[in-house]
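Shown here is one chain on its own, the form predicted alone, set out as structure tokens.
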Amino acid sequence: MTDKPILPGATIGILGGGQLGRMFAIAARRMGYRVHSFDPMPDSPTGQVADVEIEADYNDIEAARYFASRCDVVTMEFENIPSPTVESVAEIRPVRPSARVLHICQHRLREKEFLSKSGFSVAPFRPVQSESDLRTALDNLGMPAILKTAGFGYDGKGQTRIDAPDQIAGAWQKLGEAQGVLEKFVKFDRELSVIAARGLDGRIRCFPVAENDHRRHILDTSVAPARIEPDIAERAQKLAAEIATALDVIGLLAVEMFLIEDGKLLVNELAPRPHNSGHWSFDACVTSQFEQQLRAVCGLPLGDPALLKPAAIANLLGDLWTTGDPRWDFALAIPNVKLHLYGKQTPRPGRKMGHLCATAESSTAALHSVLRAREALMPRA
């Protein structure tokens, strides 16, 4: 293993089949890499686009050290990758983000105690294991309160709120896992995400800060720049970056955060991945997030993640295609708005099918243009 950079005509391995693994992927071989993609499902949305999909299950070691032997460098797409298989990829080849960074981020207890003990601020929260603790932990912290589950989360998926002590019950059972974390319900001004890419030479460059609204749990739009004051905007860039550094990440780590009516920031939850508030990179960035990845994991200096002109992004679900095939012509009649679809063949309601990207003079333009272009595409009932 080396730390020299890994260039141009060298192959890299994605571990994960999502469409952020599609979106590398198209980056990196636009710059000459190749790229192999590891996934339990075949004609995945990064299989698609990569040079060769290797089909296996995360738990599988031997499927997974045999695509470490034949990439230069591994990364991935999601978090919720096996430890024990990104440490035998470890074994093989150089993984990055390290498995001690995905260790800590695929699971919110280890998460919040890591930020709470390096000294971040985040919502006050307590582990629970059983009923009796989690009517423990709401006595300490009041109601409301969201139940996350400690491993496996994205989406909103494993979460619930309670806001009365007749809910108790009904939550623990639906929490499904021995372990869970119930976090104290934090009135916030905004949701704010920032992206920090750090190199193999410990250098960081943040991309501009997005403001992010979700709907059931899932990011439904997100703008850039965001729409506040410069001193929160360069405070929320420091704090990413500062995360960054803490937890020694080499490639991408997205920290989103609520900004509280004080003017504080709560960091929420971490990613170390490109992420779904920094799509509109790909279409409005000098440097995209996914190339930025690339960069990053590849030894090569990163680029430059200035916004060339505000964006929006407004992701498309499932649900979407209830009554019918989008109109996508109607939407793509509005000339600053861009098309992504993940090539994902059956749409399920609350999946990502694909977003929609405009372009505009101000962030609030271009969401007002992302959003008339989706509200075009419905299909009439």
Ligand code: AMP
The other form holds:
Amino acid sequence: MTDKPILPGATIGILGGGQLGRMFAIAARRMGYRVHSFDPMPDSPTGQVADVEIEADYNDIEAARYFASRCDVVTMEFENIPSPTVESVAEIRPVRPSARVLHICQHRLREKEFLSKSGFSVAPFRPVQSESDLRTALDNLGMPAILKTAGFGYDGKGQTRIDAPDQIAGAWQKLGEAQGVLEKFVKFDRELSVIAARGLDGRIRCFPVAENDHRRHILDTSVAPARIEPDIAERAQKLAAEIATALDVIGLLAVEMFLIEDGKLLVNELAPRPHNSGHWSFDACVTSQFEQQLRAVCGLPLGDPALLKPAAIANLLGDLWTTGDPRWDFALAIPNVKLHLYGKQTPRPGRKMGHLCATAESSTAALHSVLRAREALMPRA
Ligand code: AMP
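Starting from the form predicted alone above, please write out the structure of the form predicted together with adenosine monophosphate.
Now the complete complex, all chains and molecules, led by this one.
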């Protein structure tokens, strides 16, 4: 294995076939790379734009080794790839980020322990393995609190808020697995995120801070730059860069944070891949998060992540289709709005089908445009 840069014309393997991989593949193909995708489903959002689509179970080591043998480097768009698969790919080709980084980030408890042991502030938490653990943890942390699955959680799946003692048994049953994490409910002023990119040489570039709004625990809108004081933005970027270094990640690291009273920042979650809260970078930055991931994993110099214009995105969930097909033409009548659809065939409630992005003279104006566009495309019942 070599640390020589992997140059255009080479083949990048991407584990995971969702929208993050799709936008990565678009960026990679634009720069003259070939892309092979690996996902259990045929016609995946990534597979649709890749040169080669491998359809196999994530536990299929043979298929993963075959996939790796045809690539020059392997990255991922989904952190919950089973460790044995990632490790066997790593025997054949460089995998960036590494199996170790994935191992930490694919498990909430390991991630929180890594963060707190490395000296980063997180919301107070307790591991829970039984209903009686849960009761003790609630006595310690107080209510309200949020019970989360320790592994394989995303978009708020497997999360239950507990406000009163009569909800404890139900919350434990809903968790439905042996290991969970109880977190104190944080009264935050804002939710922020920073995507840091770290190259093979350890150099880091951070994207501007995003300000995020969640609905039903799913990202709804993301705005950049965040409407916060410059010193908070600086601290948020510094925090993301420090975590990326502590984790020794090669590629991207999205750091979700809560901004709480007195301007303190608590780390909520890490993702070693492109992130929904950086999708505006595709339309609004000198270098998008997807191109930056490509540069990092290929050992190329990182690009400039600067914003060309304030921007906002609004997610398009499957719920939008409930009363008919969205009126794309109405949303696109707003000229500063861009439409991104992920090629998913079945719109289900809560499923991310696409997003809209607007650029404008200010973050607030961009948010206003994108929300107006989303409102415009909703079919009337
Ligand atoms: P997560 O999957 O942990 O990123 O959670 C999804 C969303 O749920 C977050 O972005 C917050 O809006 C909310 N949330 C998660 N944990 C907490 C917490 N400890 N306190 C308050 N809100 C939370």
